[in-house]
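The form predicted on its own is given below as one chain in structure tokens.
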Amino acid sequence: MKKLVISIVLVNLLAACASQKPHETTAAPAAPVAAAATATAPATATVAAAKTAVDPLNDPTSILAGRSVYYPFDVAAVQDADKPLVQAHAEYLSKNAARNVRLEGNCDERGSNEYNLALGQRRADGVMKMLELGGAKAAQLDSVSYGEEKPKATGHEESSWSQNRRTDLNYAK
């Protein structure tokens, strides 16, 4: 648990150091253009407000577009590569208290149904703990295991199995 907290803190520090503020460029419009802009300002302002009000969950360029955490065979711990994704979702949930997410643990087809259900639950619960440590409230989170019942890929080889060993983050509409 201590290692998990330390790794989350380190990921936050790295993310804070890596982020850059976008450069803003402003140019003064010419006088004739300013008069025309005044006539269309309300419509332009509405369009600009609509563009800036895009939910980051729906932005394909946002880290929040990633909704699955993947695992190696027979592992329930979130891997280092997916920790920034989980932390980003935790930050989003902490800032958006009205949003809820269902964590769906999944496994590949190997192993008994009982084992896979238990492993899927451990995976979903692990992501839930990381989200709570990152600032999400327990009331925003729900975890469930589907075991091997909801595969993303239907093949019977490692390339398919690796897609099926996951926890999906599904936000309520």
Given for the second form:
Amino acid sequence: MKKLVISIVLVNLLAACASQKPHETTAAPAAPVAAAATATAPATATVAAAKTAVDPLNDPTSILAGRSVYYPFDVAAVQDADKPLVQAHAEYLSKNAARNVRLEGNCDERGSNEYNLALGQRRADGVMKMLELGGAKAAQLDSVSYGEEKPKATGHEESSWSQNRRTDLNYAK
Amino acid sequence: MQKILFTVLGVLMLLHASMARAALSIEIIGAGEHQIPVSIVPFGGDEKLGLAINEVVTGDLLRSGLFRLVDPAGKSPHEAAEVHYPDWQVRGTEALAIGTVSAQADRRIVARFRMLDVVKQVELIGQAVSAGDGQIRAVGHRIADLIYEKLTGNKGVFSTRIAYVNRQGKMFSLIVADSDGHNEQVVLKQNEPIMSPSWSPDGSHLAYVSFETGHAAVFVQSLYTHQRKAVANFRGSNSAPAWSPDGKQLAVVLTRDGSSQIYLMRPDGGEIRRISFSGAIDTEPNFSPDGTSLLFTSDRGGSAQVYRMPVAGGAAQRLTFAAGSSYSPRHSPDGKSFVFTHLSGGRFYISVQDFQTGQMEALTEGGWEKKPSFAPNGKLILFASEARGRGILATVSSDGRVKQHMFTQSGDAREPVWGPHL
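Having looked at the form predicted on its own, could you now put up the form predicted in complex with the partner chain?
Full assembly next; the chain just shown is listed first.
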């Protein structure tokens, strides 16, 4: 009975995730990034001014405002929906050699604590590799796993778990 | 099956720890099939000490599930000569424990204790047990061990200790406590996570994972001097320490060369060498009692399962095949079986599997149950569970019949591990 309820909740949440995520991460921010990319190249004079005004990292409308990558259960590969986000950060890091970022892998509480530590490390390392392939330098990157030890949401159901299966891109100040 | 057993036997007993600063309350569920009827008469001499010992001894024996306590009904012999056997025979008790206790001039506690066979009318044990001031529970545990060993033929584990992590908000404490959860001592307290405590075979040191350096690093700490050292602190994660039975090696899991792989090193961090080469996640190593092989968790086959490999290196063999995932394997002390966490249908079960037959059996009804470890006599299994929304410690007898919950005062108890005989 309980199992059934949980399964139903789980299915609903998965459905919700699947339908919401593209809106949150890809669809909306895709346009500003494309615009930024084409705008920066020709207008060099104005860009200098704009750059001092706003680091795109601090622009809440930029795709770079997204700092988390989410995963299904027991999966460490960056999902298609989150690839544009990681690629945008790779591009930013390649253009801003002074910026360093730490990838922090996290897991939901299912699985053993040690297995989740390993899984979180794999998640963080996966994002790190993608950033490197996208042009970031190894020296800008570091990865750490918190496993299931530092949950963002503490509930024992999918709505919490889905938030905890995550790699955070934590920029050094 | 287990559920039916528990429901049928369904005895629920609540033991209220009445000691002044009791940190725990304990619930026992179920009962063994053949319980030995015993009577424990509160010891004479210092009445307060006598009652304190009585509480510990009766609590230990009850929790084992192997004994039924027969009330002395007002009779209170303290010496063998004062025992009138027919009084006890009519009550159906088979063994009678009596004795006296006193505090010496140097405040040392000395208990003189006898156990008598009521049927044969002979003395089974006559022994003095002593301990330092304030160690009254240790005296009780020692007496319970003597009774247990005499009546069951197996060594008692009441005097052994357990280690676990208590999480309260963002604070983590590494705790060492008596096997019944009392006498908690804080080994380490910090606002960064602590994981995976592991006892050295002689009980003198704990290896564990601490995040105090910003990531998972393996530390070894003496429980006597409290000196500690980071023995594995490479980039990425350093974790899952496990001692070899001779105490000369630690198996650890490092990501310094890529994915989580198993390495061997000295407990001081020297002579590191990699022994698993899968490219998958290999973690939670556990030495066989003879020190020749390791059980571990790996996802090399797609899902987390239990594998075994020679310590000397070489091919690994998959051992668990049930639906779902399996984690956290640990050998039984006799090396004939292993206990592990089985995740199936969204529930965690504590399960055992026989090496020879490959037969797997769930010992618990399933729920939030993780990280099992055997008591050093192989008769009980300690694990992390959850009740009333909190992480708690629990034990189940190795036949699955008797289950007990230990509630710490606050916070979530996690990552428990049973220590060795001292």
